[in-house]
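The chain below stands alone and is given as structure tokens, in the form predicted on its own.
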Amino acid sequence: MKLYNTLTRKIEPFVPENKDEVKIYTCGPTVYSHPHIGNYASYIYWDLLIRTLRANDYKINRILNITDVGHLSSDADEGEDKLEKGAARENKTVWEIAEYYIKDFLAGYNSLNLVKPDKITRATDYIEQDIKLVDLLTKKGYTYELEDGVYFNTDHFSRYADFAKLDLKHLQAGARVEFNAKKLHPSDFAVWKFIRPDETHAMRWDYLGRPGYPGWHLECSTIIHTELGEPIDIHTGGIDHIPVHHTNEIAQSEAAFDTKLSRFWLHCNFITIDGNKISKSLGNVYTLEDLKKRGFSPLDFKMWILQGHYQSERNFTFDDLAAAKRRRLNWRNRIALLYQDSELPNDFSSGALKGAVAASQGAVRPSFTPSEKVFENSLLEHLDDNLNSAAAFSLIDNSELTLADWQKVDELFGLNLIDDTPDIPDSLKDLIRQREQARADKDFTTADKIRQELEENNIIINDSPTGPIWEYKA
């Protein structure tokens, strides 16, 4: 298995440090509003990572964090905490905001059929460990105190610029993080923020005799150290995390614990919408619920995401989403063919599919035999090549598959193809037989009425020289 490692800027063979456990950390959401489809894209990509690792027989220990404090609106060291902003917007407490949007995020996560992490952690459950980490960094000479917080001195960490290839000598103050004129260096960042007397920050904990809260970057270092231990095998996130959040994570973790934070770093690229950045001001912030209102399921969106590569910038359009929906429906109807015992005409299906129909009648989840693993191995070869799901999808499009093969597709991509494509009940099969008899009797009025009734039950009939073939309408 090979993966692109941001740390080295090249594709490398992946081998975990401990063959019995792959330690993975995923930067999770800041829970202050509904996640949009761009937010969910990263979790779809990393779901594919987890499924591919499992297919390679690796045991996974994965943590996904939830930021419920400390993520400032500038993603730097100034501005309003995002949860405080959400609370003010909805006239709720920050604790209520966090609870509501955690449930909202997880509902969307589950609707996408994403593999559940081994543990979901909340930043507010690690405040004591945060304080210990700040104390350790201070003891080792990496911090200094200003009026508004405790800052990490990036000049004391010689490798600070390496990960993001930063040019610190020419780094313009305020170009990367919001500028505080009292900071020793423009790249310095807060590991702990103090609450000023005029601030009404609800989430607060005492440190150094003053109320405050942890810096956004600190929580990930703390959670990784507490739950997984350094070094972990894979750290995932978006490319926007590279120059600030992940750079700062590396600095504080490696300065504190004198070891590499992560051996592999995987970053997914952005999604644009109709060629534009996702932005409220442009009115193009779509949620999964927005897609549902337009007739698309979360799994249609997952299908669209997996048609591309995690390192490529993707441009979302509803036309492309509609095409992905049709492709998923086509795959489901290829499964539906395998439930039917009629002979299929040459212009409707491949010969192998015709032969597979009778053999697969009534089978739902047959197990593989060694001779059947050719497709499975070919599919995994594509995914082992830096998660090349686009090539894997092309293989699926151009292969003659059994139900066992489709089961493997579901295991690797989580598209619920078999579960969403049950064999039709006997009552609908009886209607199909009644329609055939009506056609034989030249009673086309009755035949048309039955066709309409079948369509009302989401079933389309295709007449062929060898008999009717049913498929799902949607």
Given for the second form:
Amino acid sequence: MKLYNTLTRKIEPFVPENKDEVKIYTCGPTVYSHPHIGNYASYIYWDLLIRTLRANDYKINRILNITDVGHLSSDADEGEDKLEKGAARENKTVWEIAEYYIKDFLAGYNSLNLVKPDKITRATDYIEQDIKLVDLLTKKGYTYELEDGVYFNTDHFSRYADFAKLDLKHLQAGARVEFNAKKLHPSDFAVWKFIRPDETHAMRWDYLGRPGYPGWHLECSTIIHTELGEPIDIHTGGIDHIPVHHTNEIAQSEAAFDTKLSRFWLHCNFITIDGNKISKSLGNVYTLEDLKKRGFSPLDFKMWILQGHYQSERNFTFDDLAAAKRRRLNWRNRIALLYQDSELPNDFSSGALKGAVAASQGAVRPSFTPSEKVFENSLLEHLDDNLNSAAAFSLIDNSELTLADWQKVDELFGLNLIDDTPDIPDSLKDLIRQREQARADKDFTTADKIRQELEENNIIINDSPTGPIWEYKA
Ligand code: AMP
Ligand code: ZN
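Mind pulling up the form predicted in complex with adenosine monophosphate next to the form predicted on its own we just looked at?
The next block holds the full complex; its first chain is the one shown before.
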């Protein structure tokens, strides 16, 4: 399989270092408010990555980390800790805030039917190891101490600018007040922050004789070292992480342990809404709950995400979400077609019938019927090509699938198509038969009444030239 590696800026063949285990690390959410749909987009893309690796028969060891300390409101080590901000806003302790939003994040994660990581870590469970890492960096001459923390001296790590292709001279010239003026270089970053006596930072640990807390980037280096060991095979995150967070992770880890941190780096692009950045001031910070209120399930959103590519900036609109929802329902109704009652006078081998159904569902007419393995292999070929789910989706639209094929589709995309499309109960099948009888008797009042009753049960009847076909209502 091939993946785009930010490290080399190329699409490269992916092979894990150890063929028995693909080691993957995902920087997770900062748990201080409800995640918005842009945040969840990244976990959907990585879900596709995990499912594709599984389909390639790789065994996976994946950590998803949760940031519950040290992520400040500015990436330049300034501003308030986001968790402390959440606690003040909601009049709760930081620990309560973390607890609440971890649960909230995981509820959304599960509603999207995303593969569970092998381990979910919490930054605050690794403070001891954080301190050891800072000690090691200090021993190796990479840090210096200022009034407000211990800083990494980026000038001592000669490859610092490479990963993000940073122009450090320009950064130096552009340095403004948001940078701690005492830092030796604007790109230097805190590996440990001290808490001033007048500061009310509730999460605190003693180090170097003072209360403090780890810098945001440190947790990822520490957890990867403790749980997976360098080098890992794939590190994932959003493109916003390239110039600061991931650059700093690489500097810390590679300076401390003298090995590459990760062999592949995958970054997903951003979701915009109606062409705008997702932001509070624009009032477009939609959550999965907001989508539900407008009649869209989390899986409709997953469908929309998977229609595009993780490296493209994607513009979200409710019209496009509605189209994705229709496409998902269309796929479900193609599964429903496989359950139609064989005792009714319709003939499933007839192309006319299938054409009629496809037309009634607005689908592209299936153009070929591949054998099971051929279909699975062709799907995987698209996904192996740097996760091209859009091409895989076209193949699904244009192929005639068996239930076994749909099972593969569910395994690869986690869209719950089969589970969400149960066969209808016998009582409803009886109603369909009664309606057919009424129509044969020209008792159209009864036929209409039954159609209405079926609709109340979320079932629509299409009368095709060869018999009735039921499908789920949108
Ligand atoms: P946070 O919980 O604030 O650390 O955010 C987690 C991650 O979500 C960010 O670092 C980004 O990688 C990702 N993210 C934030 N906004 C968007 C967006 N609009 N589209 C896609 N990903 C986003
Ligand atoms: Zn990270």
